[in-house]
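Shown here is one chain on its own, the form predicted on its own, set out as structure tokens.
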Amino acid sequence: MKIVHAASELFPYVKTGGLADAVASLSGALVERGHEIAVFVPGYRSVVDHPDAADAQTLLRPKIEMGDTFMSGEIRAFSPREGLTVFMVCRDEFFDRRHPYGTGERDFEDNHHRFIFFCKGVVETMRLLRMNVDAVHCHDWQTGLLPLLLRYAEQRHGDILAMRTVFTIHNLAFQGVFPMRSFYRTNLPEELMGIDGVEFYGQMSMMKAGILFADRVTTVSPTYAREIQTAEHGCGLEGVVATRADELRGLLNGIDRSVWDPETDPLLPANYSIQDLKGKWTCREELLRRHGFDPDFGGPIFGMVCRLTTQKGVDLVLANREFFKRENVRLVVLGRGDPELEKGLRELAAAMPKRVVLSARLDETMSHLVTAGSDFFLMPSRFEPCGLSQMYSQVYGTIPIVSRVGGLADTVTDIDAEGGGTGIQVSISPEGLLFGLERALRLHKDKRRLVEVQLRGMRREFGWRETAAAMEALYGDEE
């Protein structure tokens, strides 16, 4: 089939969580079962110099109707292996910029515009390539319009772009709500500007958009399918959600294996692999010793990569200060995000340098060092509709300490469970996270057991076979 991915991120391009790789690794996939894959995303400044794109050619220079007026844009593409093709939406006043979505403290106030824009841009590539795709796959709220915009253009011009659309909910809590006077710049009939169209509260929310008008909905886990269908996870569109009950597909996500392998993983300073553990040691080593720490340290070492923020239960770590003054464990937390958690975090490592440290920013190469080096992985997070570092974690042979929630209850078993698992499952408190930290000191001491927790996880493959093979039921010809 010839299929259409839509995102405002793709590893290795721009990344600031999950949905990079996530794009990324499916597309892969898909190309591996001989699909034709394009991907289109924003034309930012990480995209257009990439190496990659070095060689990028400049196949249109469209005008975009954005309301009364319309706007140039250039659509460059490059294909960095065979059977997939990168296309950049381009405009510099919408996408030169060092960041996809804001300045670290604020989105920027023209997020609207520039997904609008994105979003037409892609309609309009198709249409004037005549690419005739088997489907068009939208990735979360900056992409949520693009259903109703093809649709649209069809229909204007007598054509058709896609036989299939599908919408993926990669997280919820983020719906792409701006004020309703943004809506002119669709285009779009007016009476989509009510409760049966965009319309959220009096705004407009792109998030419902893309839930209400593709023909096929997904969300990246079974559980998450579940959770946003309530109140307590549904973020205000559990009702949304709840019309297209009958079609929601919770498909959970997997993980490259070609990027994320402790075998062959080329940003690690020595591999690894279940028939031989020294590496990991060496990455032990490694990782302490870059955070200014003893490298022959043989406590429990806790890593942490995320954003930032109290939905990761960064709040429920810091909640738990005592336990990090009181026992010879070492924490290394590597995110950006909200400044009070950072601020917190930093006053944490302030007053504990020789156990805690914080790398503020966004960094690959030690995501995976952390991800390596560690004993014990944190994700306490308060909602997780997928998640991948907890997939990561489990063959890089580093425990999990999760929340029973989303996508980690799906991917993480406890290590009490019958027939053993390969995580510890913990509740949403200060309290609950403590007695998982607790039962990760006594794991530690059971070298035994720890080893063997070890390799269950290393032995798991979250591969992309049966989500692949669902996903080209969606894009096909599935009722």
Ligand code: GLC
Second form
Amino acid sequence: MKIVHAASELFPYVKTGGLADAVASLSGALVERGHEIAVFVPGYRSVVDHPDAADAQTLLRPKIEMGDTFMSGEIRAFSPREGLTVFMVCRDEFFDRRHPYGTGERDFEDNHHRFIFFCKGVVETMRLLRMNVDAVHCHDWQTGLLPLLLRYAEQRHGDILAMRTVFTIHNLAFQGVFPMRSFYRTNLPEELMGIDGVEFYGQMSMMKAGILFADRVTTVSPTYAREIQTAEHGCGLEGVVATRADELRGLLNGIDRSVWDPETDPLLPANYSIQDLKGKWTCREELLRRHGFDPDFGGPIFGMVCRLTTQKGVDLVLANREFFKRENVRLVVLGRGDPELEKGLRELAAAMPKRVVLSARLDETMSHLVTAGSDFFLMPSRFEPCGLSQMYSQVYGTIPIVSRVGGLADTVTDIDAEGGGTGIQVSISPEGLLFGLERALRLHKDKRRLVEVQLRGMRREFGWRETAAAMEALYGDEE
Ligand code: ADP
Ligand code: GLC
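Target state, the form predicted together with ligand GLC; input state, the form predicted on its own:
Once more the chain from above appears, this time first in line as the rest of the complex follows.
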């Protein structure tokens, strides 16, 4: 099959979180299954400047209709591997910025224009290059308008642009809601401004557009598929999601073992495997050394790599500062995000410089070292559509401490469960997390059981086979 993906992130070219990894590894898995894949991304500086894009070709310089004006764009493409082409929708005014979405403090004010432009760039490219594909797979709100735009482009120009559209919700908490007055930039019929269209409390919602108008809707785990139909996790869109409940599929993300495998990972100071865990100790020492801790420290190391948000339960960790004061443990946090949470962690690290450290930056190499060198990986999320880090940590022999929501519930079983699990489940409260931290201390003292749990995690595969096969069914005519 020929499949187009459209997303605002793609590893290794642009990444703020799991979306980048998920889109890259799903497209890789589909290529391996013999399909021809094109991925459209905005032409951010980091993509355009990436070495893989050095020999990118300009394919088109379309004039893109944006309401009552036309804006010029440039479509460039390169092929990082056989079967895969990356298309960059470029316009420097929109995408030549250091961050994809905002300044760190707040979102860019023209995000609606940027992503309307991006979606239209995809449609124009498909139309002008006569890309006849089986399906167009859109990811998250940044591409939510694409199913509608494809449908109306067909009506206007008569070309069949795709047999199918699939929309995947990676995180319903980010919805792309903008003032309705920007709707005219889409050039879509005015009747879509109503409640049966893109309207969401008087504004326009790009996420709602994707959910309502794609032929098929998926999200990234079975549990999250159920959760987003409830008021607690539906973020106001539960009613809209429920209208698609019959078609909504919760398909678990896999992980890319060519990037995340302790046996081959080139970003680690030493590799290791189920047969020989020695390298994990080297990673541990290096992690401690890099953060100014005694490399011989033998107690438990808690690692955390995430966007610093309440989603990830960073506030629950902060609420447990007494634990980190009291116990002889280490806490290594790698993450950026909410300024308040960052400040809280900074203060914690300043109060306990020998125990706690925060690296407030994006650092792919360090994320691998924290995952490999820690004993426990903290992920007490309030909600988690899928979550990749808890899968990475399990295959790296690092025991995840997770809440029982979304993909975390689907990928981690508790060590006390029958048959033995691979992680520690906690309830979502400061006390719930504290109880989990204390269980971790006990497990760490019981070295035999600790290794048993580690090895059980390392044996897990988290592959793409089932999800890729289910996607193929959605792309084709079988469903
Ligand atoms: P989410 O998509 O909600 O952020 P996931 O668990 O799906 O959560 O994916 C997070 C991804 O982002 C992981 O690959 C993780 O290693 C990475 N990541 C998060 N923060 C950082 C950081 N500061 N530096 C490097 N990688 C990070
Ligand atoms: C989102 C979710 C995360 C998921 C990722 C990839 O960022 O927050 O849970 O793993 O998308 O699907």
